[in-house]
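In structure tokens, the next block holds one chain alone, the form predicted alone.
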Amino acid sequence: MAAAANFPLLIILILFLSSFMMPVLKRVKAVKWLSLSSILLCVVLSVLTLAYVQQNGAFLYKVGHFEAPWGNELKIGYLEAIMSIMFTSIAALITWASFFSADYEIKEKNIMLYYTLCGMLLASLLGILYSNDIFNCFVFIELSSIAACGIVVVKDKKENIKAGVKYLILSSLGSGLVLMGIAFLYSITGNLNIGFIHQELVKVKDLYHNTLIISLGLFTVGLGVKSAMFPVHIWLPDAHTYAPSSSSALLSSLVLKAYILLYIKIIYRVFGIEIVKTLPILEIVLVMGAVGMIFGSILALLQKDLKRMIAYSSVAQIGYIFFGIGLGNILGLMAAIFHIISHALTKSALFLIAGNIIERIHSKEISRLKGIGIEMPITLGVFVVCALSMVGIPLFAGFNSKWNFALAIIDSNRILFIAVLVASSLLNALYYLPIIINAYFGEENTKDRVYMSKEKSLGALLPILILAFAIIYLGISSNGIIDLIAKSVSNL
């Protein structure tokens, strides 16, 4: 079992090596199966890593011959192990679903490039998650940004290239701010290793109070841009709308979350929550999260394009996560981490569903979805599960998320924010429920609709059905994952 300590590095290497092999292969089918099989192997290794952490606790893994702070190292605790399983499992399901959509959305000559970029992207995101060296995190941020832009523009259409360039420019701005934040920390600590930075900050925090404010502010804005925190989310709607649906699913469910998880590491492990609470940053994050919860939902309500509506919904849901972080208490952080998982499951399913619908009806317009529940009952059934979870209906994961946020608000003595939580849920209902009603009900909506006439094959539906099952399971029985999250927070 001691060999499991090697698995995090092995996961990154498997994903990078398989990605580099893909351009050499001649057949698209071989590339697809290499992509899926390598990710499934990483799922298994991630599960074994969690088992190792449960048995032995959090551990450091030395990469190379030199000890920290001169050498690089990975740090794997409960948070990293849980998120590794989430990242690889959802990536496997999205990759599986892409087998049935890539030929429709991506030119044949670009399909092998697409899977190469997806593998590099997942490896980079896991690198951000695992690394205990803040500059290595920046390197993986840059790799992930390039790969993420690539999976947006891979459709090779005018609107995709425009969205990709917009994303690249703003993402580069965010990366630059993160690098500046790292430079400020290095200037006062002389270290890039996260553990050693924190040790030095504890010693010099009173001497460099303003420098700490500037550095954490740079991290907040930089990673806020990259994770689409309101109001610096402006790249997200176009990128999600015009990218292939599997790319949109990856961006919303995984890419945004990796940057938020890095932000959590910076607050709790680089600075330390005791130092952060002496700075005015968390209050700003709290307010921006609350505003994002409302305005993201309002903007989603105004959309006529299905994917664009789901994209703006993501802005609102990212607001929830930053809101939980901004509360600055244990329950808030636990609620934020649980919502990262809940949102990843739900949004990956929603974007895959949107892709299935668009492929069948050849339109993104929400007004064209009337009666689609008759023609695609299984697809719309999963949409109902996701929508009810987003609204916060009991028995679905989203309800447990919002319940946890409510408990965190009460614990922090900020009772007025309960109104924001309720208002955001009501706004979610206003743009999701009309789609469901028009899809299933109304004589003029269902007239002349042929049952199952546009439904996709069982193989294409299985990924979203698995995601729906996971959403319901987390809604009914979330105690196990909550216990693991509690352990991860105590380690932080």
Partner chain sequence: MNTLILFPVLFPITAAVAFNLITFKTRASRNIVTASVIIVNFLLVLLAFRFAAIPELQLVKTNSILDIYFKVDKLGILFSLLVSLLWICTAFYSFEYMKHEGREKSFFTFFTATLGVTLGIAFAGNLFTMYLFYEFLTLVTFPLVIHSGSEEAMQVGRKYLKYSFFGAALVLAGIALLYMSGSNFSFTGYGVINTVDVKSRGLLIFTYCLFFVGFGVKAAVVPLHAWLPSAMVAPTPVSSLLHAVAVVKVGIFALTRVTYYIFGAQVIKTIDSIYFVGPLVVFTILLGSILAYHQDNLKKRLAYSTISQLGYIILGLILLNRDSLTGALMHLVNHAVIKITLFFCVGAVMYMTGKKTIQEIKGIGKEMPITMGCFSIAAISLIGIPPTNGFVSKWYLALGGLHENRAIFVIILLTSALLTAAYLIPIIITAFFPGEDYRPSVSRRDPPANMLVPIVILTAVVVLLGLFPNLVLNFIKVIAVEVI
Second form
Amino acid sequence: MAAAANFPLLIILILFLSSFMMPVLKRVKAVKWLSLSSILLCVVLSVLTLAYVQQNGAFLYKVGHFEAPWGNELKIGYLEAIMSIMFTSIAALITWASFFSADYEIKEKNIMLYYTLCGMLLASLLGILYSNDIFNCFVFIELSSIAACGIVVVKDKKENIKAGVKYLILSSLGSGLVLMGIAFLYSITGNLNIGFIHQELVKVKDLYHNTLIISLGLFTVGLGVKSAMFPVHIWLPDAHTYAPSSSSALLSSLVLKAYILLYIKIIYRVFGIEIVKTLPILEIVLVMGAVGMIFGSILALLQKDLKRMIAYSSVAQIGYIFFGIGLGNILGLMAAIFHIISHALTKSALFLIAGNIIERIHSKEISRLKGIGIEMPITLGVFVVCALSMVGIPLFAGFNSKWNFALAIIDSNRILFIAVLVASSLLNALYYLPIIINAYFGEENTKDRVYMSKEKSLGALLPILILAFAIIYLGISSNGIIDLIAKSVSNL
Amino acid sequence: MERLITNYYETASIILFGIGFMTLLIHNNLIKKIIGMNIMDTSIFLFFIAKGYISAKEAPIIRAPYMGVEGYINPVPTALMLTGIVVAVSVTAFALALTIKIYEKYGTIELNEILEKGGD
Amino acid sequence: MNTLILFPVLFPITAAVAFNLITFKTRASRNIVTASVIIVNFLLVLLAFRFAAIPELQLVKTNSILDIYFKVDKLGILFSLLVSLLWICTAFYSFEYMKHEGREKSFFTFFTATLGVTLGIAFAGNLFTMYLFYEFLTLVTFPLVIHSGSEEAMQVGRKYLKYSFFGAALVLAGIALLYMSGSNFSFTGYGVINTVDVKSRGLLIFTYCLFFVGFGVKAAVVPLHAWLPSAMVAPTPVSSLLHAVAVVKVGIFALTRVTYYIFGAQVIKTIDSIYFVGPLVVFTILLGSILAYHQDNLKKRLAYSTISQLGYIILGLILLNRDSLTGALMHLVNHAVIKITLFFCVGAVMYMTGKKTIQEIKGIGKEMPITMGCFSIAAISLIGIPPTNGFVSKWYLALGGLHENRAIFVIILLTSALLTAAYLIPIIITAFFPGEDYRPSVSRRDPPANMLVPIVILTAVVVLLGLFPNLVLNFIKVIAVEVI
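Can I have the other form now, the form predicted in complex with its partner chain, not the form predicted alone?
After this comes the whole thing, all chains and molecules, with the earlier chain placed first.
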């Protein structure tokens, strides 16, 4: 099992190598299977990594032959191990789903590029996740923004290019801010390795109070832009709406999450929560999160386009996660991490469903989705599971998230924020349930609809069925995962 | 004021950063936006390299008389910025490529006009 | 044999799923199957009482909150018996009634599922399990409410969902607040919260109010009552069930659980919550009656009447003494029986003649003497005139009010009884004494036996419970002793 320590690096390498091989291959089918098999291999390696971490505890992995401050390091703890399983397995499901939808949404000549970009994207996200070197993280961030932008514009329609440009500009703005934040940290600590920066910061924190505020502020805004924190989310709706559905699923469930995980790393490992608590940043994050929870939902309520609605719902859910981080206590962080997982499952399923629906109905309008519960019963059945999870009905993953948030709020003695939580989950109900109602009920809606007439094949439905199963599993027995999260939080 | 002058590298880079940031935000022309992005990145490179530079010391290339650890500047930021430049160049290239695409599809590179034309 | 408890909950739900999959050849065969499912379920309930050695069952416990736990106690027995019996009556009634509403498949699917979920609430052994089924109840009753599928029904459905989810969200917030005090939340006789200190007092009041308003949504406490009258667009058997047992009574039942089995009467008394929730209840009683008086549509009139009567029950709950609790639980049972009878009668009139408002039903008493006779008996009972069961429960409620030296509540009860008379008596008068210009119509046309028999049986129960209240009363008194 000692070899398992090499797996994280191996995962990144496998993904990069396989994705760079794809343009060389001649046949689209070969590309598809190479992509899926490499990601599946990474799932296996991630699981083994988690097993290794459970046996030996968190470990630092030296890349190359140089010792820490000079050489690069990966740090793999529980958090990284869990998240890499989540990232790879969701990516595998989305890739599987894209086999059936890519031909419809992407031009034939671009399909190979699409899978190349997906592989690069996943590799760079995992790079952000594993890396213990903050500059390395920056490089991976840039790489991931190019790849993420790539999977938006791969559809090569007018709107896609527009959304892609918007995304690229704001995203490079964000990376610029992050790099500036790194520059400030480097100027006061002289280190880029996260562990060493923290050691130095503890020594000099009183000298450079303002520098710390500026630096953390830059990280907050920079990563906030990239992960669509509320007032700087403006790129997200366009990008998610116009991108191919499998790309939207990747963007919403994984890309945003990687930046948030980096933010968590910066708060808890680079700065350390004690230092962060002396700065006023967390309060702002808390408020922004809360505002996002409400306004994201309200904006979602106003949308007429299915994918745009789901995109705004993402803004609200990202609000939850930042809210949890902003609470600044262990329970809040745990709730945020749990929500990262449950939201990733739900949102990827929702976007894939939206893709299926749009493919069959040929319309994105919510008002056109009447009676599809009869025509696509399985797809809509999974939609119901996701919607109930979003609303927070017990026995679905979303309930556990909400419950954990509620506990965290009470633990931090800010009981009034429970009102925000309640209001937000009600708003979720307001925009998800009407879709279900119109899909299944109502005389006019269900007239002349033929049962199962527009359903996709079972193979195409497999990913969303697995996701639905995972949502219910997380809803019923969240204990194991919560324990793991508790462990990962305690040795961040 | 005096502190600003003594740390003139930092002052300059922050001013450049501001210029780049605003250019990126307020201009409608995509090319100008990309230029702004580059100014912003360059300012950060300047900042970083200034951090590594120690006046009156040599570049860390060891020639005949070895001057000891104290004799050279810090090479790490310079090395990092090489990476940074590569990254910035690739993003710029990508952005320019997209701009060409935009011009093909919309016939303009003014962002406000593009947004007006909307997604029909 | 603890798993026996699970059967009455799961059997109807499984049956409902099966109904959805099977296509019955004839209406009669479906009716027979549905009826037997519901009757068998009643037997299962009895079986569970008889043979479950230790009447509790830990089904799933994955962590401290996700803990599905069933326990059968006396309150649960009372409620589940009430539910199962009324469900049988309603089933037979709807076999006939639903013929003209159509889409019977969907109706009987959700009708049966709702039975299971309601029994789940009755048998829930802790707060979380109850909350779980409470949410499910909203989801399974929703298709019943929008049964007709018309635009109006859809709108009402959305309103119903909004109100219900709002209530459930408050309840969840309440559970979270309670959870931080760290005790376990299985329902226990005198409550699980034992100590109230100055620090926790404010929080407890806040939490209790959250629960009160949260469950109050289903129990139609003013100002959260608006969904109930609107929900009258549903077919009559649905309205009668919603009103009599399934939804509003679940709200009351849940409120009883929280008040007496979680907080405990002593704690509620110490935190003086009556000053916070009392005014709401008084409003509910009076406003319900007054609004009922202004309705022309018979079903709406009964709906507002329900709001007011539910106010009585809640009043009994929050007065916190044995007499008032006895009265409240008694009224829970009585009102269920009375209201379901009234709805059945009104439904029968609608079914046979299509008449919906008071003006239309002039002289209907001559055409449908048995139906309207039963209606009159039930109405008299609701007003609280002996020897009907309404009198018994109101008597105990009044006693409870006097017991607390709060004569004001007794006055409110009396005023409201007068108002009840004011909105029910005119119906009877119009029905039986149509006045001069009335031309006697065709013939007697009481509804078919399927509808008439449940009505008559229920009316008989109304009278029986009035004459021999001790059957139920003694049982309820035991419950009251166990919790106060």
